[in-house]
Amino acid sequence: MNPGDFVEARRRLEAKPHSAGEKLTTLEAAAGRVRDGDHVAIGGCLFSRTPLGLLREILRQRRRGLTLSRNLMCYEGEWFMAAGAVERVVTSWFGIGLPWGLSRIMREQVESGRVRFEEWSHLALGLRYRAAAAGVPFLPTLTMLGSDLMAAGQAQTMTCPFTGETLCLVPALFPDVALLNVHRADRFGNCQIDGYPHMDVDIAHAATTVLVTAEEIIGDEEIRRHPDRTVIPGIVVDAVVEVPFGSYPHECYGRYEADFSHFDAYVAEITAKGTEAIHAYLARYVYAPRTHQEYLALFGEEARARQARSARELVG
């Protein structure tokens, strides 16, 4: 990032209107804030909390020319790249997780050139995060010294003053839209999280324009009760949305665990036919359902109530 475009970045972020009235909507209406080209921050981790209802509405408003940051990108990446929305990524990792690899479609978009990668360390990442939540150009850091990833993305180094140590200095990362999804909310965009925050706080307060999916919307006199597990504040938000179940199959602690035979299953049929699954996929359970209620269908009910119950072993 050069000072212009930080200066830019941080202006525009300072103009954004921080109201504190009603911010309830629709998925559509939420996910009709994004424009082609936007860069698109995903809260969550992996198969944590990824607001998979903001992301599949995105793909069916067919957005293009997207970038797409996560500190661990799950197969959310996959559909972009398959659907011809996204052309660079930004991650420290790319896939379900260890026992299912690294991404094949990642790597068979990155390297035919139809998609950029860019990679940093997950610590790297999330400094970027909050370089750019606390308004600053950069954040020091000792993370990636001495890897190849020093030249392949930002990063500079400086000598500190204060040791004489050679330190990484990441640049602050801006997006334009951040997708999240939380445990509560109340009408005004007030957020709660249970467990993990992740990276999700930092990029609310990096990103220009904050859209949230709420398993259950509850009365603002709830949150005034609690004021202390409110860790987004409504300001920062600009619209939230009631979706039940908005990660399944991925998982939302201590609501529901994640689905790992629905992974098994979709990393089978890419290893079988490659692309092709990930179209047939996109086109059953993306483009196909017309409402959230008609996707969640396709996993039927006895599935759901089975995970909330694993879920609910993990705290109880």
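Think of the rigid core as the biggest set of C-alphas that the two forms share within 1.5 Å after superposition. Positions refer to the first chain, counted from 1. Here the structure is a predicted model, which is why all the values come from computation and not from measurement. Compared with the form predicted together with its partner chain:
- With the core held fixed between these two forms, Glu301 has its Cα displaced by under 2 Å.
- After superposition on the rigid core, the Cα atom of Leu24 is displaced by less than 2 Å between these two forms.
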Given for the second form:
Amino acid sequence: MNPGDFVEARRRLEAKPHSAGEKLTTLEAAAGRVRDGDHVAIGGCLFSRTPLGLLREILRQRRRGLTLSRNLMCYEGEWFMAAGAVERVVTSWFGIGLPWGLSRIMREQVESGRVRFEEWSHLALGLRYRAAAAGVPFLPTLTMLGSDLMAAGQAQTMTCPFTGETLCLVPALFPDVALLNVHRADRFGNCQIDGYPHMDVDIAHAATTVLVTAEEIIGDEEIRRHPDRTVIPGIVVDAVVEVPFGSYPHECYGRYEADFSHFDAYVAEITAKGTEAIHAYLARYVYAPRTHQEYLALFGEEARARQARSARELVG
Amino acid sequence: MNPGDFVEARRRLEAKPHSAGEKLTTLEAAAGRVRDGDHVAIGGCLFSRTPLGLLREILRQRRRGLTLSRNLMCYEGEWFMAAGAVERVVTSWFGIGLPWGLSRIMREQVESGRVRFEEWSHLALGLRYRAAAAGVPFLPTLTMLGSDLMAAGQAQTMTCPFTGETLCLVPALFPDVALLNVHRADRFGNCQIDGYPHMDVDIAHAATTVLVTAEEIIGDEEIRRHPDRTVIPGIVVDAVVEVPFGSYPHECYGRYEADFSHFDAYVAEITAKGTEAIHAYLARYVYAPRTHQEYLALFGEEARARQARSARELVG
Amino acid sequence: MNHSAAEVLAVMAARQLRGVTSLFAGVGIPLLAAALAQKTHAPDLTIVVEGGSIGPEVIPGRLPISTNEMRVAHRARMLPGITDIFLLAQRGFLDVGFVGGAQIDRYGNLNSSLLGPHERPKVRLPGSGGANDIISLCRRVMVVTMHERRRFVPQVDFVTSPGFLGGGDARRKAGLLFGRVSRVVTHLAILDFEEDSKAMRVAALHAGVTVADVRDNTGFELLIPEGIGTTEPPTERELTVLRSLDPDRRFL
Amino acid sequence: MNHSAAEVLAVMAARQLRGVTSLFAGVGIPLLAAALAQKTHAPDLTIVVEGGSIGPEVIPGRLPISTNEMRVAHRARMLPGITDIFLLAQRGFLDVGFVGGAQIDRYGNLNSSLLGPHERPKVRLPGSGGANDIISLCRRVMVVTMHERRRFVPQVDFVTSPGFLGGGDARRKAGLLFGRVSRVVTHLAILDFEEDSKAMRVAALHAGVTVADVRDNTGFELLIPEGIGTTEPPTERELTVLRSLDPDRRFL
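Now show the form predicted together with its partner chain, given that the preceding structure was the form predicted on its own.
So here's everything in the complex, that chain up top.
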């Protein structure tokens, strides 16, 4: 799809079977809606509310040729690269976090030309999703002007018809699929998020298909009691799965803090053994566990309880 | 200011003394920041969360030559017209509510040419505030195209550089002053709203000066306990006044329902006696009460308690 | 069962919502029609109201007066801002929108802005509100209106909400790529638009209504195809449900 | 009191915040500098972090690692979405932004994207994140960086975040109407830009640093005006407060 092709994007949305009914399903069935070659947008930001449950299941289903987009991409990006599942990443930043330095896996894959890295500024990428969410081909902005990001991406400049000033136009970004992990959802897909909203709302409206994991599925009465906490309406959502600790060992605001000791070990292994280490990691954490429960068991209940306590201390 | 002149709008914002400190003040001092000829944007929608306290005080201070903008304008628009305070209204709809028919006062003032009526579609007006809130000169949209609203307003069409399709560009609307009534604010101006957000957030960011009444001023610890409920940051607010029942007899979500019997009486008087009736109304409800308490006393405690009960029944 | 013109209108509008999953509706008859559909043949219908409510439930006897008051938020599932709720329609999430207007012409254009010349109107009406947005952005739009000669005019004084503009492909040429007015539901008939010319056409008459009745109440030449059908009259069940929603008959 | 290069950097950056009411800051030294300023001479300073936090407080010993994790939300007053928080800057609400980069050139342009040719980089760096947005949109921007020759290059390999581009009025001509890089704060000196050419210039040296030290650590010709002053060394109070914020010296 051409950048900003809102006509095609809307036709896809209209052609899709949609319903206002129930959407509860399994991780397997939800992830099964992703096709080889799809553009998959990932909710959350860096190691916050990453939909790791869905991402692991997509890898288990051995998808190929994907485009991944995310505002700040964390080690899930490395997984898809090492697994040979991704051809292109669209992001404003790729790493694990300042203390862990440059991503060795990403450098190998991008510098060798195996994976294409399309860089946008953080705001520009946010506006691309927002344009798509609004069903328009672009949004005007004052960011990115004059920088080499203009030529690297597909942004254009225009002369404002009202003021004569130069503006940057960033084209809408319409993902095929959006993956989100939220705090609460009802069975119709109405979603509530606590704390940081990140870019999830725009991503959900921008994508053709929206797959959601929720830390908790709540009842009809509960969603109706606080409708002003709902940020994504069920009518835009296609699948909902209850996945407690769905972002673990990344963080979920107020519920559990990220487990940085896991990050330390992950990076230390890659630093010591390179690509081999990430394959071992994928085998252990992605391919081996047959269920989300088996995955969580690898971390232990005590660690989860500790991270949950820690979260309450920070933002309780 | 020309439509969409974001450069001038930003320079005004930068030139304004601003602070991250306390902003608690009185209705009188807050309203005193409005100048003759200002463009005043009104928060809420129709008879929901109208900042009536501020509006009454502006009338008491006998401002002249104002532009009023509001998405759906209710009888506060009639007050300003009858008081000779307004030259121009920018809105998508003007009335009191379906059951009360056309606004007689508005018709007289507009049809005689005394007041200019600039009509935009509801979304287009929302996007004008949103463009201003984002500091850009326009936003693209597919609404209004082909209609006579295009020629009536200052919207333009453009050919999309990405897709070749025709788009409508609505110019940013930068009010001089925004008036809002919110549920809760802290002394720094951080605002929380329950229920309908209407267009308040965009209006606050679009205006140069932001005046807020809050049903309740809350403490530092309380705002910090639920930062994800804050929708307007203190750094954009200039004055905060605690005004319980600040929209009464209009509604405030969850706190009090609109008192339609008051609307009935108001319209019946105007239907019977015309302009004379509205002057009598202004004398009684706007000019006579020296304080907000005196104003509320005109309605009686019992009515307020009834409307508060009613609100809890509806959305408790 | 005897019934009023408003009741026929509400029942006929409700019947258009079979299979519809999301509807943009205003208050009054449109909201009543939506609630009726929900309680009969469209239980999964999500009602969306421009004031900022998704999935509200109508409280019998306490019908909302405006699109943005608490009554429209009753038991809602989400309360987005007004601009955002219209953007849902712009993105293509809304199946159907209901609109009305003071005037409608043969190409389905609606006027709710003013009567007389633009610059110095004889009657300044309330204005578009969301009507222009709904007709421009929803997938399909149905006009729901009483059928009166002063309302069905050859050409509207002001195009507040574009139907097919001058007919043919004029709407598409103006940049309105999505949506269209698919039906006009009145208390006399169901009307649609001829494929090529986009001129208004009678699709079905309500029981007891003749072509002459429709013509008499229309200020322009309607297309009248051969063998027009007749709609089923409102059933007792439909009327009972409808009246239970508006027992004071504020809108019915 | 003895002090590290990072401590000098944090103290000098903090001192730039006198009178500043709102600051866009990243994690690490910039956030430490902001917290130090808040606890000393800028009690009213509102810290804004791109991950979506307004007015958070730093927990001593529990410094955030990323701009969008819970630690940055601690005692915040608002948590807007990421796009919205940048739009605050675009509208003009943010007084000052702190940025950094892997390379900086004589016109204050920054590179955090890649080393080597664009199409096939020798080193692919993490990317802009919000750096480009902060430098494009805040009223004033200060670069906060260690002063190293490999970092201070004649021309950046890639302009991730535009300073004055080619100098003179190039920035304005590119459409960047607002904001500018006003200062470069390093562990050796405070630098600014000459009014017309926009070339980098030494404004003040830190105690014990010579012009030769600065030259040795800069890969291009700096403007060196007559009579450059010297900054006050970090005070005991500044260092004490700073160290109390980062007792494990993760960043200091």
